[in-house]
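So this first bit is one chain, no partners, the form predicted alone, shown in structure tokens.
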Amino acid sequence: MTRPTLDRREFLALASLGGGAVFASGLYGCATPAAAGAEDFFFVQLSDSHWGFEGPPNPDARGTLPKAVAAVNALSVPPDFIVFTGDLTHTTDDPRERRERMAQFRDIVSGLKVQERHFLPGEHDASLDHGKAFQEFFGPTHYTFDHKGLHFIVLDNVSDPAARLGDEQLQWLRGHLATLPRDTRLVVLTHRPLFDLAPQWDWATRDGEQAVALLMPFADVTVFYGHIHQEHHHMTGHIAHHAARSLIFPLPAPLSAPRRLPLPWNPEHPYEGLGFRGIQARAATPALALTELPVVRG
């Protein structure tokens, strides 16, 4: 079965359903040719749904995830795929219950109604046994794949409780972009953001900038990223850095509080700052429209 192109009005009325603004990522009026293969699309991102989690920041806990999974599948057109830009789960000592997280967590978005469906991890998931876990039930953490035009690079920023990337993968990165021509339209998926954010606050990647440093001579790249629970756009250079809203409960704004915590649940407006990221991409711009759509409606 053939899948339905998503065009311009249907995008916008996308938008329309969380009220948020379209965001355009990339270099309008950039002379990049379309890449052979290239097709208009619509992908998803989701991330920080911590399942695990409890507490007043969300009474909702166990609700919201499976919330999220019927939005992504009420979109009048549905995504190419998904992707999850880490913690899946919330962080647990206990190795047994990790694994039963990320087994309940599997089992829910196993009713995501899309073709694909691309994970990464967050330090919630990975630090604590440097990945282990998320690999036995998710695979690799870093790792490429292709999709109508556009190359899709994961980045593990997390597995090292350190928050780094390391030596060997950036090596890997390093020898994987030298086969890539300059003109590849590049995004790349992240956990943490690859520049300093606010490293107080642990959102930073402490030797991100080497990754940046070898993406720049690439034209056209986005970065897609999760961590700090909310809605965040950010340039270095021509290279944009996107994050995400949570499934869980929002945080404050990049050291406007003395502490990192979560936002209180507002018991009028339930859900508040939570939700996913609708992106579609298309073949005659290297443009990428982005819109943040709601775990729920109104």
Second form
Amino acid sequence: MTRPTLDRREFLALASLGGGAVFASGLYGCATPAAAGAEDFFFVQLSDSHWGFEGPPNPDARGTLPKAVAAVNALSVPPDFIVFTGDLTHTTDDPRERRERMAQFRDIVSGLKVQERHFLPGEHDASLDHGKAFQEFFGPTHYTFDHKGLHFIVLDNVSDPAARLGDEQLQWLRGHLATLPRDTRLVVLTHRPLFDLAPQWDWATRDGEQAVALLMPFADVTVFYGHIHQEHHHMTGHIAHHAARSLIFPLPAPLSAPRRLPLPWNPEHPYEGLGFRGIQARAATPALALTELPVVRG
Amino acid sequence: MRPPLAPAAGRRQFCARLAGLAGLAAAGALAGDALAQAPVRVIRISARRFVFTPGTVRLKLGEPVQLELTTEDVPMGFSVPDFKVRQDIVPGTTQTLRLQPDKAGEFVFLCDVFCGSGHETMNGSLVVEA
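Could you drop in the structure for the form predicted in complex with the partner chain? We only have the form predicted alone so far.
And the full complex, kicking off with our chain again.
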């Protein structure tokens, strides 16, 4: 089925929802022709809602996620699907409370009009029980799926509390990539950055370099992640990494402060620094266009 | 003039010389080990959710030290990214980590094994004085 094509002008117009900054990536310099059958589409990335968090950094902690759901539902063109890149819930030592938070999160996002949703865990969801509760609610923590010419690979670098993908998952990734043509357009979804963004703030994956090395032979790879609660863009060689804003509180720029404490809530500009991202995959070019969107109109 | 050695005696002497050389080598190794294990300052650091005690550790530039790491409650990690050293800490055990700082300044050490809500601020300061 072919859905109405969203041209670039229309897509950028989505930013008018709240004047969100537009980042149009031309990151590849690669002329790989689009795969046969590929067509334009866009999807939404939501991240780090930390459902269950309470505190001054977000006095509307229980309201922000529902607002984000409403904002996504208000998009003039619905996304093909939605990905949620981890820390759905805020951690708790109580296994029953953890499941309660996951149930509440699932109920809220069930209000999204888009039926296709993909989830992956963050360390707050999975590190204290090695992903057990997450899997009960949302299924496997690493998997793949395809959509209109793009091949998506979901990696789990949080179920190990030491922030490792681990030998078993790396072996799985190696074996899976071996089955793919090198011109496959890859999108990798993960929670923590796969590169050493700021190990001093635990913003890294201990064996992420091995995953990046496995991905490097592919000409067209983009990684979307969460964890750092802010928009951030980085290149390792030709591989682009994009961090998403959070839905609970923003954090400082990497190593810009003595501690990675939440940025204080600004009553003059509520929800400042929070938001979600629309990503357009264009069939005619391998570049993906990103649009950062606020939770509420400014 | 020394009488020629009988073949068996020659083998014994050869073996004795080898043993002597081996002994020397062993002595050298022991000396090396002794040097390697020369007393170094021991610094004990205890972890518990979500603090390290002490929170600030002062070292001299080039001073070899042995960190003795324990955790009072849950599994933790101790990492000093600027020196590329780290160690898992398991409850009920004492883990050692040798460190010889080759640069002066103030560096972060942190828990790099997620240990709960508060993990994000579980860090300390390693001050290396020139």
